[in-house]
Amino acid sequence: MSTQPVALVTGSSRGIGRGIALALGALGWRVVVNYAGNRQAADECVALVAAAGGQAIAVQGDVGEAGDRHRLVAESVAWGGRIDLLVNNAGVAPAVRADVLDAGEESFDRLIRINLKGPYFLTQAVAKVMIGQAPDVSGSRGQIITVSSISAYTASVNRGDYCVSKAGLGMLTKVFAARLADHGIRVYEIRPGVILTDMTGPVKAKYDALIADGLTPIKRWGDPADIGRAVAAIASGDLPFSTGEVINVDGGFHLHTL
């Protein structure tokens, strides 16, 4: 069996998740490419990871479903022998944007189930696997990264359910970082800004104008590869004295300037 480390990246068939998978592949990692429904995109990602220098398999699973989470962890361990990195990336946007005064419970429940409950309990399950693993020479048993959003602190009144789900991920990072530090497991949150993906495609013209008008100090769209680089730095062990840390990859959006 290969001794190369193993990463489980949820929602990695396309977009930001694919960018993360490819960055890990370039490091020579073995990557579990999780997807919910698009097998073709997942197979494409597997091939691209291999071309980048890594190994990969595709595993279907909806992180919002308990049975799928358990199977995803089991299949990852069966293939790789261990899990060195979990990247909670899978997430969905509201099916319909609605004013917070009119929004319904169905959309709220869907977003909380997939965007928050799923990562929370998947992290719990993977943490238990990591605790049982032998530490490496640095004492690390694994790392966990949750990809949230600038929507964790930026109010959008026509998608409040999405913002609430992302804000919850910030506390997920804190509580697991505090709980797992003694086990040699470090936990991080990455907050992407405006990233060009399928999710943002429908509002591209809007954000083109906002970026040109100074929405971010770095005046360009983010790319999935930008998130991949941040994950690769963590995966390489370059932040050994940090845990519970929030890493903004947002072109400087989080800055308050006068």
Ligand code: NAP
Contents of the next structure:
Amino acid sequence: MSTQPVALVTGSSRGIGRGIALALGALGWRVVVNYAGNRQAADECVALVAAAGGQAIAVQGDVGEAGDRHRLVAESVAWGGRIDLLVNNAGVAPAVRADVLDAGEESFDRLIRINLKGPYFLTQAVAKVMIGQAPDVSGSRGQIITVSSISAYTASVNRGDYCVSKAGLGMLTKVFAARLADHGIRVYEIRPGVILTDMTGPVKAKYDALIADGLTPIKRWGDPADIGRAVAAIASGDLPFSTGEVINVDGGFHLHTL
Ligand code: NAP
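The block above covers the form predicted alone; next, return the form predicted in complex with the named molecule.
Zooming out: every chain and molecule, the one shown earlier first.
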């Protein structure tokens, strides 16, 4: 049986999650590629992880559904024997961007369910698995990374539901970091900036112009591989004295300049 570490990456069939899965594959990790409905994209990602030097399986599951979350954890452990890294990446944008004065409860409930409640309770479930695992030589039992967004602190008046769901992930990171440190489990938040994926495809022209106008000090779109590299650094154990930490991977968007 392989002794290579095991990662569960939610929403890794496409976009940022795929970039993360490929970066872990290049480190030789075993990766559980979770997806919601796009089996073909998940299978493609599994093959790409193998080509990069790792191993992978695809596991369908809606992170917003309790039953799916429990099955996802059980299938990950059945396949890998353990979970060394959870990456809460799966997330959705509102189907329609609506003014915060008009936006409805249905969209709010959907975004909170998938973007916030899902990662919160998946973290709880995976933390219990990690607590039961033997520590490595450094005392580490596992690591947890949550992909939030610059929307965790940037107000967009036409997608308040998305911003609120991402802001909640900041506190998720803090409470689990505080609770799990004694168990040798470190918890991080990665805040991507504007990254070119299917999610941002519909607003590409708008962001092309904003980036050219200086939206970010580093004047380019982010790539899923940029997030993959940050995850790989954490996965490699390069931040052993940090937990509850926010890592901005945003081309400098978060800077206030004068
Ligand atoms: P994307 O291209 O739309 O891909 C979304 C991924 O999540 C797909 O793999 C999709 O699976 C999966 N997914 C969707 N709903 C799910 C659910 N309920 N349960 C499990 N998996 C689900 O999105 P992305 O741009 O890569 O975004 C990934 C994360 O980064 C999200 O949390 C997003 O909020 C965050 N983010 C994105 C940006 C950006 O600029 N793109 C910036 C900041 C933060 P299927 O393929 O099966 O549909």
